[in-house]
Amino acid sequence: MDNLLPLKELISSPKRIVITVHQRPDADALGTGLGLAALLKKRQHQVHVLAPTAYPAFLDWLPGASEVVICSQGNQERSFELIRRADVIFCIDFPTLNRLHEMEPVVRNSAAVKVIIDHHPTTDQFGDLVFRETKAAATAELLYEIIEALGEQALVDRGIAECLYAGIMTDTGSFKHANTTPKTHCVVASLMRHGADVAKVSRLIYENNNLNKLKFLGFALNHRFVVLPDYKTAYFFIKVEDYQTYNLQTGDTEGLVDQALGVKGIVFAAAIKEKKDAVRLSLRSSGEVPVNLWAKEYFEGGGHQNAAGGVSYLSLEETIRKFEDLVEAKRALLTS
């Protein structure tokens, strides 16, 4: 593996370590840091997670995850103080600089060596010491192969495991995706032997929903959900006030659009989220159908083939109809 004398060298005495995750982090990012951050901590490192934006109230329960600084609910200076005073920062699971908002131009500019530990294609080459492996089913399943690599498996405990699992278990769809290999059940497996209590944390993500959220997932497939049989294709939109109606939370939208896809015959499906400031959408698909090289051409986005995601500052409407001239454009695909 490359960069791994250099890797080890620079944790081999104590420094100050910031970990960055992207805004909006889901299991996997959050998971992989703060399961970084624990076995950094072990080796006497001083380490702060910092978040550019909040996290799903459904992860609140991974181990350290009270401790991270989240940016956008006033703690910028801080952020940015423990940004520059840093000797590392750990980039995870995020392929441009751009995805930690506000954040960016600090960790850009920082002095300090940033060691980049991601699973998502870019062009873009930042970050002195890198670890990107497209391959690799999740960032938490990337990161348990440096620290085997490095030897320090030792260091595992159920906690760092959990938050591992948790990564892997969702960025794989609860391992139904194409994206699991052999080698994603055997680092499970590793992480089970490091007491790591799968039906616990699946549990605690996928059967702790609060009640509104389950009030608008009716309200969502009656009123809110479009299906285009001719293209294959299904899509959730969500309008700024379904928001306020049902007092939606980070994360509360969170596998609608697995939801679309997980109709009969569909094979492209997105969920269209209105925001104050933007339009978000989240792409997924089976088999062939490039969602992420869609997502770069029409929506300013990225991602994985079959998991991707983008924005769009036109209306809601606009946003819609631009969605459908794609499915429209891309048709002999979607029906081949």
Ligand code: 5GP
The other form holds:
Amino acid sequence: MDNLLPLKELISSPKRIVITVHQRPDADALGTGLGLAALLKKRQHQVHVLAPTAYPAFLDWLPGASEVVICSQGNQERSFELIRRADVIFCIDFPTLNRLHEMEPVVRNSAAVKVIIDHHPTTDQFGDLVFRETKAAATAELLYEIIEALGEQALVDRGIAECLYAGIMTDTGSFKHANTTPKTHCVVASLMRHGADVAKVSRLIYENNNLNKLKFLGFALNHRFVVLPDYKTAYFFIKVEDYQTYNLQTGDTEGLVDQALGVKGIVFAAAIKEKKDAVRLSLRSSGEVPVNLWAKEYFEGGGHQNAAGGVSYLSLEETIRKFEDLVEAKRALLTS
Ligand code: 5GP
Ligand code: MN
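Let's see the other form, the form predicted in complex with the named molecule, since the form predicted alone is already up.
Then the entire complex follows, led off by the chain already shown.
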């Protein structure tokens, strides 16, 4: 593994460390960030985990989650100050710095050593020590490998193991997606030996829905779902008022897109979500349908071949039209 010795040297004495995760952090970003924070604290580092925006409530049980500094929740000055004072900044689970939102320029201009740990493809050259492995199913999987390579696995306790397991379980769709490899299962076996209670993590993440979320799913299936069989495509659209009607919280619409991909014959699925300031898109595919490239081409986004996201500043109706234009343009690939 490249960069291992410089990383070992960097963390060999106590430092002021900031760990950043992407906006709307998912279980992989937050779990990896919190797992790394807990590990570094055991080596007497001063560590803060910073997120640009809130994480979903179903992750609030992750050890250390309550201490995450959420920049958008009145913590802008504090976040910026922590970044400016840091000796080391870790960037966890994101390929381009713009996913840090308003923290981006502060991180970019900081004199700290920047360490990237990520599994997304990118052309961005940012970072002093870059650990990027696009074959890793999750950034959490890659972090565990780094911990082993550093010879620090004895520090992995149950809490850290469960943080990393949460990231791997969700990024692989519970070991269903094509990113799941023999190495993924080996890492998970190690995490279980370190005490991870996999049934508990699964229950806390997947069986922790409020009733509104379920009722909204029923509504969305009936009134917000479009299937385009000639294009092997299906999508949900969500209007801004739906969030109020169903009292939806951050994360409550996660998983919707997977319902669309679950329909027989569908190879491309989307959730098109109208928010107050923009329309956000979650894209999923199966097989050789490169939704990360399409997200980049049409919606200023990116991600993995089978799971990507992006944004549109058009109206919801215009965004849907643009999405259907995309589908038309890619018809040959979708139906081949
Ligand atoms: P989700 O649909 O779950 O929000 O995101 C799926 C994948 O797409 C994740 O790997 C995430 O990193 C990536 N992704 C989501 N939104 C964006 C975006 O706006 N820009 C980029 N570059 N990637 C995104
Ligand atoms: Mn990830």
